[in-house]
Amino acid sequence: MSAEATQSPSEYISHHLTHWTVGHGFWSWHVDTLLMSSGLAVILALALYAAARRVSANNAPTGFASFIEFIYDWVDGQVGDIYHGNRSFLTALAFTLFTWVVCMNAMDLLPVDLPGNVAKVFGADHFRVLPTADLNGTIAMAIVVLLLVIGNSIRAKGLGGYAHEWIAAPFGPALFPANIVLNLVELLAKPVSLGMRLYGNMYAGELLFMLIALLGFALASGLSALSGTLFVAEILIGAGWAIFHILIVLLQAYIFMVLPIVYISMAEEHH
């Protein structure tokens, strides 16, 4: 996990922090992102599949198949004390979203080094290998999800009542103008901080990564007289940190859950 001993600190760490990017301004693209948010949604939805073809109505599942099925029961468990109607999306919505984000969230946890190394193999310079600490990622799945609450709303309530909800709540239709923009502003919030809360914990967590490797430039520096004691804090820390990090891995895919799941719900409420 040390760093490259060619590079400075500062360096290291942003070319760490840059992506593997394809046009300009506006318009470029993250390709390591879309690579590996989509490469993880193939290989996550190949092993459902291949739990699902194991399990069948005279045998009780067992391994990979039990486990997946552990998931799905605490899942639907945990969608049930939220929403009290029919909830087969959203159960369906919720073990997509968790499952998803901690396949995301877990490429955190490789060497710090060991995908930038990869990559050059191919010709990047340049590679991002943990797509939940790029904002753009974050943000597109909450905007996702933002379509879906107002879809569910409009479903619930018809396109009538829901825009009606619009001018007349929460102060009544007389001050319209003013249930616009703060409708508008609730709205506009809940992406926004369900994309930017689980893009600021990986993004620290990475970076907390990449500060502990740091401690691979004193080992390159020549200082023999702390060499040892340096490698070792090195890896000690990094053990420490990654360990305590699984949690976070599961607490940010627990929170991207169960979020979009209370939204959908307060939104098919009527006014």
Second form
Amino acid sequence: MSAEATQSPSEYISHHLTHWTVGHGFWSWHVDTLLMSSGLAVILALALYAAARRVSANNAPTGFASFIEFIYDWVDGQVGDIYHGNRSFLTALAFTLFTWVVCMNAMDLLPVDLPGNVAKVFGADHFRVLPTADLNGTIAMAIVVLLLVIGNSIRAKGLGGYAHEWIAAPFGPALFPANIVLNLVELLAKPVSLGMRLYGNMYAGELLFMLIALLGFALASGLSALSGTLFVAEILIGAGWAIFHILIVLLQAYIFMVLPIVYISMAEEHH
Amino acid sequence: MDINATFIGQIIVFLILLWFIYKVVTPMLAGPIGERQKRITDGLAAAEKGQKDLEEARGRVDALVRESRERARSVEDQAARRATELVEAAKQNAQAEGARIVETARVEVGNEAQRVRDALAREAGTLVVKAASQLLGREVDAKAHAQLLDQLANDIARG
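Please show me the structure of the same protein in the form predicted together with the partner chain, now that we have looked at it in the form predicted on its own.
The complete assembly is shown below, putting the previous chain first.
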């Protein structure tokens, strides 16, 4: 906070809510989001590969491999509860979503100013460390889920059957305009709510960390009874929120894992 | 919340990660885990079968022990009966033998008594002849009176 002491609180917040952006208009890129998500994806892939290599049928799993195996087994069980069929792809999808989203969400637990200050060393003015607090990050996953829902519907019902459902369900072919509108809303509501839910939760969590960090600003104007109390309050509230946030990190990742599986298995049902 | 080209990059990152996990990581996990689960299931089934076999064997052993015990008891009974029979037979034999000995002894004693009686009669005859000759004052001619004497002796012996 001392580094930002020259900023006003509103400047501090808006600075922390600005992405490291390259380009203009639609063709601008959030470098921080892309860096963090792909970097975490690489680390995650390597870690999973290293763990999976040590899993064998002959020995009991140990250490990190056991941990990964436990998560895989749990995810597979969750998918198996929802989807009754060959679930190898859905398990991989759920496993990817859960582990990757947990990794990205967990970045929120880093101290608010640390990533920005590290990025400054490398010449970046802004750095938002949380890819899931960027709507682009969550909507991207939601769009892939949407495509999988559509693809799975077509695979299960055939192109004709799927098209027929658009026209004929739920009110019958005579009311096809209403059916199309309703189906469109139903189809789009899923990825939008999915992406917005994760984005909103993580964005709010991140913002709260920033607001808590503001409590320490008083210290910049000198040590007094008030500024000391606020500083202690910042540490206590920040720690409390961080501990509670662990729950949100895992819970939101869990929701983001389960809902796509529910959507995709629902897509196979005939209307 | 500005949507821009970033989401295209995010989709690509997501698809690459998803492909890697689907093609590389999950098969590496699913294979051994499935194999291990199969082994555990088989092991449990084998354990259950073993348990059942054991129970069966235990039942068989029980039946065998019961049967053996019964057989032993019947053998014991038989032996006891046989022993009783043997003792009984021995007793009867002994009694018969004893009776036979007694009978023999009795016959022998009878014979002996007869013999003694005969000897006594002869002795008595001789004495009578001696006494008679003394009374008559002359010697009885044994040869002349042999018939008489023999008859006398017989009379005495007959009693």
